[in-house]
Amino acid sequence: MAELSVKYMGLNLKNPIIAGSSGLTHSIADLQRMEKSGVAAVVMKSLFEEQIYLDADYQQQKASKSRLIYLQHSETFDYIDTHIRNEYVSDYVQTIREAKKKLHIPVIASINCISASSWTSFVAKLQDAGADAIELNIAVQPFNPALSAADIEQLHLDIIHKVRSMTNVPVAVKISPYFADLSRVIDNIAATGVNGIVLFNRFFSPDINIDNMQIVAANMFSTPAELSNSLRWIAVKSDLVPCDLCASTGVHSGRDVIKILLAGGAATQIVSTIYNNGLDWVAVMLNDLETWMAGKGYNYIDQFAGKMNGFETDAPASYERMQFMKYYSQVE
């Protein structure tokens, strides 16, 4: 039987499949089901910076309507702000503590963040609760014209530096594919000393229901066709950066896992394929990986990892090609 163990961010994983952050990794029961399915690690459902601040703002607005509060000199608002933030983090920290008692696989805390503000002070609590690593899901979209591409990149670096100064556990950064100079951004993020980069963040996709005139979600789940973008960038960068790369979008089958490993990825994260196929699908994916390895004569993943990255393959330019020139050249 093939040995499927890998190292990701210094963590020993029994196989390269990680359950990504989602509603499937929210509660202790969810996490236990994930472990039973065969995944090698779990990324907990994200603690959202925006949600913490919005809830605190809402409670402050309610308090401001009370005649019992003398607004000019009251400390109530500071209390509300601190209490709400601590309450969210306390619940999250407690879930980590329980998970570490009941699970035998690594538990990775996840923070969805848009700034390097005071929320970073909570990072030490996640580490102290027993989180094996922290994944920063940095969700900054280029919608604000006042923010240049350099500003957005610097915001990422500021968040990373601040978090790394507050924790000793491995840190991964989940990034968007929407950068003007993605290759350089990956290099600069890797140079901060992070342990992993997750490719890529998948944002809410809006659609319009023209019957009831409502904005609705479109393409809630990824498709296998979306693997190519993660595959391309992992193949191009895996030999050039000093940290692990992990694919997060488009991994739906055991064959997809094999492709990412061949491209140089250290691990893969799955979410949509579990929603679509159920938890039993993890065993199918792992069986497909084992069967392929046996057919190729591989006993360990290290024997083929990275063999098809941009520096090992005979056709490295294929990963950088932008158009199907062979077909276009045949058009009369």
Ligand SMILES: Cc1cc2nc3c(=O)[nH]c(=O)nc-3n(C[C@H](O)[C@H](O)[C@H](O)COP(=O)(O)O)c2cc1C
Given for the second form:
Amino acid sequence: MAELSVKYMGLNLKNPIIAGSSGLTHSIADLQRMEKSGVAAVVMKSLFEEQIYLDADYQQQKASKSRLIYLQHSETFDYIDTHIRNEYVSDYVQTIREAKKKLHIPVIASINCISASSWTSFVAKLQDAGADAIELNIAVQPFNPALSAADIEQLHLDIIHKVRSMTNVPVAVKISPYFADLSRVIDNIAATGVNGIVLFNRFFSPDINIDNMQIVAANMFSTPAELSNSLRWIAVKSDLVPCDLCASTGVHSGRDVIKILLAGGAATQIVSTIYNNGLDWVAVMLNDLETWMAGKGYNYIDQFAGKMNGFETDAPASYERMQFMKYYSQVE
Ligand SMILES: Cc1cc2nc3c(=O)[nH]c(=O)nc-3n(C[C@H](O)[C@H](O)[C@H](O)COP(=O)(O)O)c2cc1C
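Moving on from the form predicted alone, kindly provide the form predicted in complex with the named molecule as a structure.
Once more the chain from above appears, this time first in line as the rest of the complex follows.
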């Protein structure tokens, strides 16, 4: 039987499939279900920096309407602000603590963040609670014309440096595919000393229901066709960056996991395929990986990891964008 273990950010994983951050990794019961399905690690549902601040604002507004609180007493609001943040975060920290008692696989905490401000002080609490790693889901969107591409990149680097200085546990950064200069951004993020980069986050997409004139969510789940962007960037960068690369978006089958490993990815994260196919699908994916390895005569993942990355393959340009133009120019 093939040995499926891999190392991701220094963590020993029994196989290369991680349950990605989502509604499937929210509560202790969710995390236990994930472990039972056979995944090698879980990334918890993100703790949202924005939500922490919104909660604090809401509580402050409520408090400001109270006749019991003297309106100019800003210390009171400071207290509420800090208290609410701590409350919100302590639920999350408690879930990590409990998960570490009940699960045998690595538990990766996730923070959705947009700034390097005061929330970063909570990172130490995640570490103290036993999180095996922290995934920063950096979600600075390019909608603000006052923020240039360079500003957005700098925000990412500031967040990473701040978090890196606050913790010793491995840190991964999950990024958006929407950068003006993605290649350089990946290089610069890798150079910060992060242990992993997750390629890529997949965001809420809007649609319009023309019958009731409402804005609705479009395509909440990915399709297998979406794998190619993660595959391309992992293939192009895996040999060049000093950290692990992990695929997210479009990993739907055992075959997709094999492709990412061949491209040089250290591991894969799955979400949509579990929503679509249920928890038993993880065993099918692992079985497909094992069967393929047996057919090729591989006993260990190291024997084929990175074999098809941009430098090992004899057709590295196939992974680069220009090749699309050539392809279309050849199609009648
Ligand atoms: C319902 C749902 C909730 C999600 N919540 C989070 C989240 O809290 N944090 C995060 O980093 N990604 C979140 N994601 C994104 C997933 O982790 C993943 O990056 C994305 O779904 C692409 O992977 P997939 O193709 O396997 O679905 C969520 C995705 C879905 C569908």
